[in-house]
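Just the one chain here, the form predicted alone, laid out as structure tokens.
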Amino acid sequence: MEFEIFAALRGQAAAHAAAIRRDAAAVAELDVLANFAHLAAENHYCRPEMAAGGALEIRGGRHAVIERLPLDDRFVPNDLHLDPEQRQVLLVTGPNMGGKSTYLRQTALIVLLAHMGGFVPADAARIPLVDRIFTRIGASDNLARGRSTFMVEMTEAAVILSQATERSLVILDEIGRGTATYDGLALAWAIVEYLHERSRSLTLFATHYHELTERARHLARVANVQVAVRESAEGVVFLRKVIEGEASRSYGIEVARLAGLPREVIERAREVLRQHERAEARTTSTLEGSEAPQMQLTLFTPLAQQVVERLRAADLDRILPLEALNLLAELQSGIRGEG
């Protein structure tokens, strides 16, 4: 008997499976759309404006999910101008714990929220629709494949570079940390020159190279943006608030010591910073022949102030030339130990 009885229920049920799926569905969409009425209200959010192309501008945006987190710091709303005439590539510069992923992240986050129909966490926005939101951020691997930490970076930025179009919002975290320092910077530098010149696409670029930020003063519709700090005799606050103009340091060693590294590998290397920033003031002043702007400094600095300070004692009008090859081949010799 309670098979019969189920068999009958399961009859009826199937009899009206069509009806039961689009009760379904409706039920399912207006649970969506009441919740999103609900956040809005609740949060604050604001009805976007939604353009076919043009500018996308975000004024005090948040981001959804951290701004409800129970954090000790309030959440600093920022605002953001992408224009595809204009400032098409923002360089986002700052030190680390600042602020810059929360800054892309939200800003992808609020794009898709306009797209999905929902009110955005910001007090105003004028969201173009995009064909495709492309996201390189975080460090993975893919060892079962044979792939490395570097190795998954590229191929994203692979896809990123093929696919994306002059519709697209593309957010790039930190390309090219996973490698040597200059191999880094030549890619970065290369992907930006080619979302500027070839993709078109509206872009977000987090960087801790900061020769990249000249890239502004040579292609057009490129700005910088920074995270701003302040710094104080207690150490430095960040203050999470994206203004203009680009950073002129990282300040990874502060960082460091708000994670706890013993104070003594922090005294060292707030003392090896200060030989590498002297090393690189000297050097850049002997090539450029004037006082140099602090510069990111290179891994390879020491190295080079060697090199320079043995060809300028070397006099060039007397040296023979044995000699000379005998200074290439101690210089050469040099290099590769450093190596």
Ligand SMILES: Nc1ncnc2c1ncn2[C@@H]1O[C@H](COP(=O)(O)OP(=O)(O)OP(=O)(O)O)[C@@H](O)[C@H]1O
Contents of the next structure:
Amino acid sequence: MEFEIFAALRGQAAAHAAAIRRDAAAVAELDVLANFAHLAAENHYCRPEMAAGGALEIRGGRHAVIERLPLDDRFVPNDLHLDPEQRQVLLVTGPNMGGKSTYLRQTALIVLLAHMGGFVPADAARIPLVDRIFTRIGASDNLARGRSTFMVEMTEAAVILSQATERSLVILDEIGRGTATYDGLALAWAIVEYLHERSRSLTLFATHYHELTERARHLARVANVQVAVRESAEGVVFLRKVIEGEASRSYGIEVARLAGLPREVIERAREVLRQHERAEARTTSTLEGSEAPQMQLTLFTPLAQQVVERLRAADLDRILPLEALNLLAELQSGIRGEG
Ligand SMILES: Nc1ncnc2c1ncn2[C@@H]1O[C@H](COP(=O)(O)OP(=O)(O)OP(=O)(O)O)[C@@H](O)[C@H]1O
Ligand SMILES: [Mg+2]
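Having seen the form predicted alone, please provide the structure of the form predicted in complex with the ligand.
Below: every chain and molecule of the assembly, starting with the one above.
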């Protein structure tokens, strides 16, 4: 009897399959739209103004997901202005943990939500229609398919450069990090130039290459923005506000300290950085222009090595007591990073 009832029901359902599928699709669509409305009302989203092209403008934009998380501080809304004529590429700099990735992703999310027909987490937004949103974010590898971390990064970049058009939105979060500093910098620069000259896509590009932002001043449609911080006695304070201009530092060691790296490592890192910066200043002042190989050498030659070499070169049979003392003082101040 049970089977008969089941078979009858199945028969009826099959007879009306087309109508049931149609209704299910309609209910699903209604469900999504009702949820858009619900979210918009609950979280104070605004209705974006859609445009055929032109500027991408967001006032008081937020990240739909992160703003809902129980953060220590309140989420700080940020403005954005991209414009194919004058401000096509935006280079975003600022400290680690500053909020660069969040800013990039919230922009992509807002544009996506708008295209889906939703309201967006912002006070106001003008969204030009885009043909695609391209993103290259984070570090991952695909060893099973024969791709190292850097290979994955470059493969994704290659897809973007070959397919992005002047109607695309391109989000690049720190390109070129997975290789040697100068290779990465060179690639990042060439990619920015290509997007600026050839693809002409609206582009957000987060980077720690401060050399890049300096050179970018010479490109007509590139602008620099930075995530603001305040330095205080206790360390850096993240303000999470995106403002015009470029950051000069990344505060990487400061953030590593907050993350709980052993104090010994932090102090040693500071010392190495100080030496590197002194060497860099010397190199640039004597040679006018930076000497890349030499800088890398000073950064990565362990200090102990320099001390060992000085000691080895000292002729103990001939050295005067005062000279020996001076040498000792010099070596010590070198180790302490004060010399
Ligand atoms: N506008 C904001 N308001 C409040 N908190 C924020 C905001 N933006 C980011 N944060 C918080 O800061 C954290 C770090 O942000 P994010 O990952 O964007 O930094 P980042 O600048 O990309 O750092 P890195 O250079 O290390 O990649 C986020 O996980 C979030 O908790
Ligand atoms: Mg980031």
